[in-house]
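Below you'll find only one chain, the form predicted alone, shown as structure tokens.
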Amino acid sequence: MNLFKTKLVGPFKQLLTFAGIPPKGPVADEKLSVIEDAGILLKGRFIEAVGGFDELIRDWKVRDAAIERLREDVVGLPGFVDAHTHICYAGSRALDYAMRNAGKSYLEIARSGGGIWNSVQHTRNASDEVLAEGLTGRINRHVKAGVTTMEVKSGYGLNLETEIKMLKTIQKVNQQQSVDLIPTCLAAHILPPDFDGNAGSYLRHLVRDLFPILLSEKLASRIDIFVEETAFAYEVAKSYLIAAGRQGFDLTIHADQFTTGGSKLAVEVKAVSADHLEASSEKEIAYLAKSDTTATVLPGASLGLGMKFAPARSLLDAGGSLAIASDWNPGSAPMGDLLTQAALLGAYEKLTNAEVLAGLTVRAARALKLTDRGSLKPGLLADFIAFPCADYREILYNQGALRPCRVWKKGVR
């Protein structure tokens, strides 16, 4: 082995590997794998070994030239994975937020020119450069907060031209950034008011005219749809998702945000994840828990809309797999601060540190079908972060105020 192609990073006062965390169900803090005075041995973009810092130096005969020494006390853990965002958009919905807090309803806001359609109009009118600049700025903010992988949806185009423009922007920015962007096509966000036809004909139009472009230009391998009374009904959404699945797309659903039905559909079509779930009852919780569909909860939307959190505790206790994502978007979840949202969710839903942090790492990676990250073990991508503290419990205790002091992506700081 050529030692100069390897690098040892450490020592970490504590290193949380998330190796051995089960994919589903509750997790006690005692089940966390915490290595004291630890190091991570890298070979290129990947993890070669994890263990005690001094032992790694001895066993791998690491030379000083190949050591990136951490001089202060830090706690290390896998880079965060944000499995649900809408961070490619133009415009602001600050007026919506003010009107909502003043007591206006969703329909009143929409009728006054707000809502999703407002973001659609701004995004349609934005140049490629403006979209890319906004997306890049949000990515950079997320990276500083420890997020090294981000799902990014389209859905503010709602016509072929702008949906493709958004997905090409995501693709281009992904090639320019060190982080990984996972594109998802959400052309089925709402029925666009300017489409000449009903919901069924709009979705058939997407299957016929948009899906072939997504596949031929490799713009997205994931399809999402908003299943809700104000968006797409159960039966028409089911036909759309079945058609997407037949063409090889992975499926995810905006489910049970205001009314139920979406989570049941997610399980029926074997979706990778069902996202939102604020309205889920015991019946939906039990249904999800028995499936392989990850329950992705979005505390940012609850904070932005002033509504209850998804039943995270109940989902875990029933045996479900829980991921936590930001839902960063210009309307219902403008904060975009994944760690703060997750810490608040944990306090309200009584989640252990292990459950919250697993929901940001290994279980969030599961929600995107990513098996090469989310934990720290040999063979996986070297995506990891360090917090300036000596005890991992300080991270959530500070409710987002404690930020990572270092971030590594594919072995590069």
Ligand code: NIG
Second form
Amino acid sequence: MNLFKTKLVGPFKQLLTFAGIPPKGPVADEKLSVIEDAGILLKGRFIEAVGGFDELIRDWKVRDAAIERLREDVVGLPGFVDAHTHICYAGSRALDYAMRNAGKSYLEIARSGGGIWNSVQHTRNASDEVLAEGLTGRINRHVKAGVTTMEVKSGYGLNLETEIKMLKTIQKVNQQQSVDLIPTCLAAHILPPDFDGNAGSYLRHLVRDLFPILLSEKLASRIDIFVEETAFAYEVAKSYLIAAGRQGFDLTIHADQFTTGGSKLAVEVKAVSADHLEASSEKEIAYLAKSDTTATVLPGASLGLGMKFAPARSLLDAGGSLAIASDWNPGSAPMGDLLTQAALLGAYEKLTNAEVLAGLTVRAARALKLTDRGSLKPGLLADFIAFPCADYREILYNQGALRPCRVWKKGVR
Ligand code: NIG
Ligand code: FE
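For comparison with the form predicted alone, produce the structure of the form predicted together with this ligand.
Starting with the chain above, the whole complex follows.
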């Protein structure tokens, strides 16, 4: 019996493969590889071939029964990869949002019980089931919007018990879902006010007491830290990241959100990505662009906080690699609608369709060091989505209002 059944999906009016898109720098729409009247031939979870629908039928002798026929006009592209989320949490911060919009400062909001610490308390108090339920609901919303791989951070535990609870919940839900969750440990989100010690001793505690558990229980292979004077300053963050790197973790940083410093550190410690970058100036942009660190921008945080967008156009023009992620979290980025956010960023920052869509697919996969997805090529995972339109430019033009009509994860619809 052949366990790896072959199936042909199509025809797609247009299929965007993202093959041949350079990892860095600007991309004109003319550089997109667009196959007209295309098909994708699958073998089990993987792509076997991509090409003209009729040619695939002929060359591979595909029988009618093995064809999943798309009868309406659709545009196909790789499933979106959301490379930065905090979707495992409990509680709501609607009050923070209202207070911010009523002109209250960060400090006033924190004093009245808001901010990250508020989400920590709700997450600590939540049962495993409640936490898993919230995460699953957000995953389902994301899948409907075409996201087939999502990074998920801890960081609302801020003690061993709840950081582990969060990462175990992510691990468990990952096994129950068809989509892939990529866990990241963000125990270094802020210094928890109930920790008996300073930032340095908290981070040393994480290295000594949490890292071994992450490794032995395979809870996360990525370490994140919020680098900011109000969270963790450059020097302590550097020692932490060096220690994490030595233990084999991939590194990523919440960098240059309000003040600079994080992006420089990201390049120095060879982080896979530097995320946020709203405060990056020309100096930071040039430094990042020369490195192998992906610049992951988070328009959802700009929209949630009412702040300017990260300088995505300048990052690309300087030669950087740009990924676009949602930052979906209860505080700064509650919307969670990646496609809408990316479309708006494109309009404000003057990004081509190719640059925005590459930032959601092939370059987003790169931001997570995933080489098995993000484009449609033989041998890669059969993660792809279809939008109900005949021209790919309709997708961003509709600014998120046009949703995928079909989503396939590892070959399964
Ligand atoms: O990426 N900047 C730090 N962390 C999150 C916000 C988390 C929160 O407010 O709960 C972010 O924006
Ligand atoms: Fe974040």
